[in-house]
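In the block that follows, a single chain appears as structure tokens, in the form predicted alone.
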Amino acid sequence: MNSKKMSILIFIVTSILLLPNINILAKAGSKENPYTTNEKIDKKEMAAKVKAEFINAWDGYKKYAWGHDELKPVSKTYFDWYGTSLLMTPVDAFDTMVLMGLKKEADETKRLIFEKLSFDKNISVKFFEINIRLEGGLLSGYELTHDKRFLKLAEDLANRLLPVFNTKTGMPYRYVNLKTGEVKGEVSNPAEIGSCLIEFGTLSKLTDNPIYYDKAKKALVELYNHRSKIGLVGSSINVETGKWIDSESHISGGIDSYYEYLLKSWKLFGDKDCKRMWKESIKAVNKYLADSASTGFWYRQVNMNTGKRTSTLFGSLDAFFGAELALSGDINRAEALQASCYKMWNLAGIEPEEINYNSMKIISPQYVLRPENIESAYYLYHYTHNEKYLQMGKTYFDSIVKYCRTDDGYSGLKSVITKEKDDEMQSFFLAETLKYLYLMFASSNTLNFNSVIFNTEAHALIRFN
């Protein structure tokens, strides 16, 4: 074979040899990684933009629901969750103003909750609620701004909730009453039981008072005690009885920030036995509930005492998850839960309720302006710096600017696939979702990340280890 034949051939090899790198590189630019560009993010502007929209929801809270809870920013009128204001809009949104350094927006929220904030209300409210939101957005609008005012309604508040720890178990009941001090619900779940030593501990630190430490902690301990054999906790238990009403377990809703406030109890505290739970709990949801499929990976849902596999849902609530992979370490699997989450999100040019991960179809298609899918990518980039991270933000924000706002705020969406609004605006947009979009974007001296920790409702609250 000649010379020139000879290199002809070896061309044609190499060619053919390459071919598989060659898809894969054609792959990393198309679609099914949008995020995959050569766009410069410029976080000055983008967080100058979140910043101008917070103010166009703010100013429709003003202009049509002032003092009530929320905006149905549609209707152009308010919602109270329970006929009468506790102000959940304005309390959920105050620490955000002051991080986005909005003071005249900030000065006037604080006149309104001096002057208007009661909680001595003949009402049943939900105690898990009305702690993440208002005990916890209290107690950050302390720690920001060191104005007693705050203190004295979060301490207030937590001793008319107290009454939800009477139980035979310590684990609390759903609803209390305000002014009387009456209880119900004894059928609850994980979430709803394990979501309050972030605030209750914090209020105990500030107050050198332990009893809310000591009850909060106590129903915390008792739920993982009630754990099954392999180690996973159910959907929903009697907190009478101790008893597990379904045994299914998942890390979404209704479990979800049982295991966020394990890991975040142990951060914020330097708390050994939270630290304990912790890393036994997610070696169990990582045994069980991790599942690396054909269309990314994902966590599914199982039975609690066997570990066999139930269903492949996954859903806008169980996006939180990459934060808390991020924030414990875990950032491989933290980045592959992350890149499945995006998929998710541009599955419909915006993110579902929920969906069947095996086969990629949407089962719950509305977006009620969840902020989980935002915060994870937001840990990501600040454990990583790979812009990669900025660029999802700013679909998510783009995102959002193009099917939810209106004229006078942001409406969740009945359906992504059609895009009607379904006229509520709930606080946590403000809380959260506009929060962790622009911390994404602003300088890092807006807040020292290492020093704070956010509860489930974004709610930052300064480490005390």
The other form holds:
Amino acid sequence: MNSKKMSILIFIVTSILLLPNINILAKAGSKENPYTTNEKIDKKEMAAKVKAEFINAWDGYKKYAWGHDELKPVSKTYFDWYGTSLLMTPVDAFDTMVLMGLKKEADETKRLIFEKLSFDKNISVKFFEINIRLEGGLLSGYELTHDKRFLKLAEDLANRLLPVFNTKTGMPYRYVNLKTGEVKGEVSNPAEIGSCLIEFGTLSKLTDNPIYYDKAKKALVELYNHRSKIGLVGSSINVETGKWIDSESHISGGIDSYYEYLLKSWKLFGDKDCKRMWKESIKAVNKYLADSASTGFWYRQVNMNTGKRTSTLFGSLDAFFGAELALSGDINRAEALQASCYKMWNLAGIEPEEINYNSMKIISPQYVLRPENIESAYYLYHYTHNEKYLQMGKTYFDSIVKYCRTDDGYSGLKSVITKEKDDEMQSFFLAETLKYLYLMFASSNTLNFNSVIFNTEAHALIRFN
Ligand code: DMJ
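For comparison with the form predicted alone, produce the structure of the form predicted in complex with 1-deoxymannojirimycin.
Below is the entire complex, every chain and molecule, led by the chain shown above.
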């Protein structure tokens, strides 16, 4: 072979070898334009429509579930998580009302909360859910209104939750009795362990009491320190022994908001340790979990120790990751992932809980009114100002109205294929789904995006950094 042919051969071989690294996103649906409409979105009109649907949901709650945790919109009754109400829907929905300028609704909700909400109850509650929905809701209520009663409730609740951290590792138990402080559930997961620094840290800053920040941060650092040699965490871990019980790694439910809180705690508090832990973690996530498949750019499941692929599932919860990528500055991956999420949403006209992205087959058919896909579209619209994200938001909103609306509120779906309703209006529909939709279309004066960090339940908390 002469030297010219040799150089051409070396060039071709090098190009092939380097190709996957040059553009990890190249295969991710680059030739397709999934946005079929070039319709110009009337933002003002859309914001008004979202607000009207919020009122429909709230009126349904008022009519059939007033004073209880959740509305059951089909059977027109209510549901309390623990047999007694902790006002999940009112507390979760309050800051959305304020942002939407719904003064009457916000005033009646405030009255209800201050007259009825008490945590002095002999019930064993799930630390994660109570923290993100109630602690987060009360703190944002305080920051928006400066009404000290919100802060008092937030402090009382956090004090009742604190016993969860009394473990050998500092990583929290899953359940705590609000009256007795008795804890249970020593097998937990990264999301439930690592998603409290935003709320507990904010409470410390607002009360000048470091205990909340310190406990939540120790839990987060401890969990990070249990990562594998290749930098990944698994799906479940014993908080007393620190032993992993399930070594499957992913970004989905059970792990998701652990990554979210690393990134956001850095941004919210300027915490340098969180910055370092996020940067290290995202490297491993993008190295082992990111997958440029023929159907798009996705994140898969792997073994936390070997990085070997275990499955190719992706779902509505995973769709939060585009927002994190965008917030961290990685707009390329965020946009590629969002294009995949849009495809997933449109497979059956509304988003399924889980698909296999290799076959594009639906694995879990329910839609429980989740916000994550919308949240990421909102972040991407904020960062890119690209009209396609408004169109995406409109598609999402229209399909939710079409399939989930009842005369008195909104219901999740048992199946996106049959569109049969599940008779549950989760509080996050008002806290997150409708809030992100509204903020996407509302005037930019509604909220200064750069001055807040949303907790994982979309409660906007003011940045200390
Ligand atoms: C919410 O409670 C939170 O966003 C949580 O982090 C994940 N699940 C729901 C919404 O889907």
